[in-house]
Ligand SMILES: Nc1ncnc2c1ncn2[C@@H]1O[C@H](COP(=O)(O)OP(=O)(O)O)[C@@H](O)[C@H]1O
Amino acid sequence: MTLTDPSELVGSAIRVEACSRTYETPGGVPIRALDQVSVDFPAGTVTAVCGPSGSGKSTLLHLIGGMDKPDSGLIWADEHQVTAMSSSELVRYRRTVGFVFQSFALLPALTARDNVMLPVLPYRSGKQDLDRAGELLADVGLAGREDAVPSHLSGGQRQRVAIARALMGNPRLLVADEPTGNLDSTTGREIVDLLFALRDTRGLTIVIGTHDESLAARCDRTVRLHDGRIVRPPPTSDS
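Form predicted alone: structure of the chain on its own:
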């Protein structure tokens, strides 16, 4: 299956309604990571979620990806209420979400191909999956590097492996948390170009948590967080 397969044009529309999430520090101090956040992520769009460290970016990404649950509020993926899902339903939902992390999160002893196959290993593994992993690596520009271990790849190449892994389950939503944070500016632009190409060819809904204002400027929409709340830009002056 290639990136231009029209059957892949199936991005999810995500809606977050008045979600709050509080954590406790090891000392028992409550930290309000999100406070009554409401935001929509339309299907097929690329949205940047911006804000300083501790603003709630990662928490919001974890909630819409089904990796965590809010203390209150609702999250919808199309017509499905994520916050009402059982544990087994959440497992199935997470299979429709691709995750990309700043740290790449690759297993160092595995080849690029085997890292890409990780999302399907608990459920199945065969020649079809091997072939698909190879196709995805070629799609992200790593043809011929299937047997390389992460230590033999550059930072940009490792992030490409991570993106290919995120695509292994045919996701409808791609969540990327600081995907360029460990990369130089040139390599970071290449990774952003790749993410936009995925949106254009697969119709994916992509949500990117980032500090990078140049990345945010390229996105269809920008959501800004501060102290767990969405902040609106000040109105422009006509003077």
Contents of the next structure:
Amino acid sequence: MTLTDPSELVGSAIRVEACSRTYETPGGVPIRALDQVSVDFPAGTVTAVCGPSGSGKSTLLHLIGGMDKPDSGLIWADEHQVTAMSSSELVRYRRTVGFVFQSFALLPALTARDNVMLPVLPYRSGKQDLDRAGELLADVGLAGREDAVPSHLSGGQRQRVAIARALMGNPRLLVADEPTGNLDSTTGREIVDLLFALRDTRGLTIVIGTHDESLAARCDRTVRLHDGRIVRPPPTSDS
Ligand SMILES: Nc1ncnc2c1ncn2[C@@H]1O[C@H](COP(=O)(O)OP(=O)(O)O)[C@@H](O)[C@H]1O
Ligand SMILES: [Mg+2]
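Cool, the form predicted alone is there; where's the form predicted together with the ligand?
Expanding to the full complex; the earlier chain stays at the top.
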């Protein structure tokens, strides 16, 4: 795989300390999606956050990605306290995080290359970015498909485009929420293989939300949620 600037491509260590998140609902009954969750995501590891639907996986992923804030508790990315960031600092932090979703979230009218370039379109989009998008598509196994629109790609290929897009900003943390949820099991395994390869070549810290136990079993570490609480704390040794 191509490494643009290896010095930039080092995973962040993420630490979640006693975070709680309650959603207000129109009916007036608040939902405590996370309850005093403490967990570490060591730099360069692939961690599965697993648990049944509604257990709080997506909420935890949004918190560590800076897309949402806890009501209480602290989140650290290396020495930076995400929970103390101003909104402009949070915008910058979010640019160091790549997100991959179950639904792929590609724009149907754009080619694979333009979908990969989406994160940089508001800022700049010169030849360098075009080349970089092409390199990333090659890295995820899509050389030659740069001009295909999503409807001409398989589900697995669409998820590869989404992964390339998530890498466009040189993230240190890659958050994938049910990345194989819309794929058959063989294609899902290939996508997980790709995520592992990216960790190996880029040192990325990867957090995967999943209710698929076979996917979770392949990860370096597993964090289990149930009703917004950690069920079995991950090992705190050198694992
Ligand atoms: N925006 C929201 N407003 C109200 N309730 C929500 C919202 N997002 C999630 N929830 C609720 O919070 C709980 C945890 O949801 P979520 O984090 O999406 O779990 P998971 O990803 O494990 O399915 C669920 O009960 C869900 O219905
Ligand atoms: Mg979810």
